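Just one chain follows, in the form predicted on its own, and it is written as structure tokens.
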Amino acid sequence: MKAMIVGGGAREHAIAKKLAEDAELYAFMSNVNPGIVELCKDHMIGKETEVDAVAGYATKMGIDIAFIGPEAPLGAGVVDALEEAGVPAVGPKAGAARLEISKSFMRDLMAEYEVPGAIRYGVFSDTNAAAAFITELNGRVAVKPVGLTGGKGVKVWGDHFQNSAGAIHYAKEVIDTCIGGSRSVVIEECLTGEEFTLQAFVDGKNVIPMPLVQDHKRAYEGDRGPNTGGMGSYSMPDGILPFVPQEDVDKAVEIMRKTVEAMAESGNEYKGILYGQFMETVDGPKVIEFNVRFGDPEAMNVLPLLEDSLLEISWQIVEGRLEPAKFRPKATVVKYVVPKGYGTDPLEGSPLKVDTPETTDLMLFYASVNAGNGFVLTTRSRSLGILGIADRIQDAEKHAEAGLSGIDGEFFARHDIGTMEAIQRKIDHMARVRKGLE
């Protein structure tokens, strides 16, 4: 059985280590991944959203079955592509990756179907207008491009601003400027509580739960500094937060299915991964966005707990056969390696010598590197994700700092994810929250 994974990142090696288990493995890529491509018997470098070149090559090389890591050639019309020339895929065609291309569809979308979870929202084209709906909301708000910007184009009060003035310049600038590749921006109530990630299999009607992740966004330890793609993230070995009572699960579960209900009846059948980004409020979960694909880094801390074949999963997903899937109760933790700077100015080009054996407790994704001669070059972007698996988050923990250890270069990365003392601070604020007392 030939498979293909699309896309380069440490999302695309932690894919691709579960479908070698089962399959003879192909990658399109934009960049030479050396994780990815020790997994292959064969590559191809070149841009991910040249649909067509994605489906020559998959016909060329008589694949199988493709699997769509990132979003941008999900929302270019992959799938669409991949269909077309008779290579079945796992992911949405373009319109139903409207889901995640377009923050203003999925607004919109759970509002018509009336989806619970959804909060006040506005999409808005005249600077006034949203000006007029900002002052309404007292400058608490999340200010959103419509379309995509690597998780970094949005800012929220309290964080990047902290009055209705500072709301309305910078959806302003979102207008002003099309950020995202739009002239319009959409204005949401700011929620207040603790983030979480769950991600879903979905083959159109069945939804099939993974264990719940927390990402961690910030730069910088205690959660400060600016926004990233993700430092790093954990789970834990019931599959579920500590803050996050099963009831809640079960209503974002209930979001999640609701909202492919949705996607079917609107005329747009969602196939292959759904990533719900959740923020868990005294009122339950609250939908913050969706991702039509797995998460970065969270598609680390499930795939290494999956018990069943990915390959056999993915032909479920394509055939409309989902059965519910086994995940092993454990703990993870995965620490991001970025270039010194990442965030505001990241050192490009810095060599990183990696000795870090991988084992049944530690396992390392390669992300954006060039290769050098033993060793890789850093980019401007995320260099290696290191993950610990263990019966207790405590040794997950320590298990992922070791791996760290690993690293010989200059680096950052974040040493307090996945500590008690860091989910103790999630556990006391959201229990502050409920008290009504932030």
Given for the second form:
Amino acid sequence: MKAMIVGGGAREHAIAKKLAEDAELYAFMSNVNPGIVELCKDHMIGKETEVDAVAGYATKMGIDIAFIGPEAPLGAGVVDALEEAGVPAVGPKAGAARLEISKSFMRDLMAEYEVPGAIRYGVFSDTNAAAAFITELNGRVAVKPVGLTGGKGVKVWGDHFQNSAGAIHYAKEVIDTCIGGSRSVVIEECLTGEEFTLQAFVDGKNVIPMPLVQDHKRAYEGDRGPNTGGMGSYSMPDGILPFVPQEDVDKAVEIMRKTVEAMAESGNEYKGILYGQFMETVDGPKVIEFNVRFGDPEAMNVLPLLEDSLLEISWQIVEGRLEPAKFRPKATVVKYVVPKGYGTDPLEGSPLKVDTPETTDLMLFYASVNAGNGFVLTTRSRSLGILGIADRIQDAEKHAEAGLSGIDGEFFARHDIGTMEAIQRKIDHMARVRKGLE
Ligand code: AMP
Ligand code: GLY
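Other form of same protein, the form predicted together with adenosine monophosphate, not the form predicted on its own:
What follows is the entire complex, opening with the chain shown before.
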């Protein structure tokens, strides 16, 4: 059986490792990911959004099934192109990928189909109307460009502005300068609580949840500094997080089910991986965003725990016959190695020597690096994901730290991720939120 991975980051390395257990692997990616190359029979370097090139390579290689890692090719219609070429693919078609690609599509869908977990929002192309809505919400809003901005276009009350005037100023800038590619802006009520990630396999109707994960978007320890693609993440042996009661996990799964149902009803059948970014609030889980793919780093937490074959699950997804999946009851901690200056001005082309032996407790995933001779070279993006696995979170964190100590060069990582102190801070924060103190 020939399987192809599209994408060349650490998320795709994690997917590739699982697929390679049962399939002959091929890859189409924009960078030479040394980890993926090692697992592949053949690979092609090219632009992942050039969907005809991706489909052409798949046909040429006689690929039986494709797995799409990143959102950009999904938004560009890579699944449509592959299916037209007779290659089944794990991921939504372009129409359904709008769930991530367009923030207004997602909010409008949730409102129209009365999906629970929705929040107050408005989509505006008129500055005065946006200003009136912001004022009505006392400036406690999130201001979001409609299209993709790589996580950098979203500005939130308390972080980026402190009052209505600041929010109105940014909303005007988004509209006037077409940030995110369209002359409109989404304004949402600002949520307070703790964020968590729930990923699920979806086959059009069945939603099979994976363990919860918490990512850390801020560049620096103590959740300070600029927002990034994610500096690391952890999951607990029971598959939930200490500040999210089981009842709210069930609610979050139900929100994902209702969303998948709404997608089907609106003529945008959803197949692939669905990623829900939730805020746990005093009123239960609320949707911050949906992604139409695995999370990065979150894929590294859950995939190594998956007991079933990812290849078999991929077939279940494309054939609409998903069954429950089993995950090992272990704790995981991922710490990302990132280039010096990452988050502001990353140091490109800096060599990293990787001397981390992989064990059953410690795995290494290459991200956006270029292969060198005995070392890898950093790019402007994240470099390596280090995963620790153990029965207890304390030990998983220690394994990840041991992995970090085998990397030599100019880099940084967040040593606080997955520590008991950091997790306790989240628990305490959620307790204050529940008491109405934040
Ligand atoms: P997004 O690109 O939509 O995931 O937003 C980036 C980050 O902004 C999220 O991970 C949250 O931390 C924050 N954020 C987005 N929307 C909201 C909201 N409505 N309330 C509070 N924080 C938000
Ligand atoms: N970890 C955030 C993302 O994958 O979008």
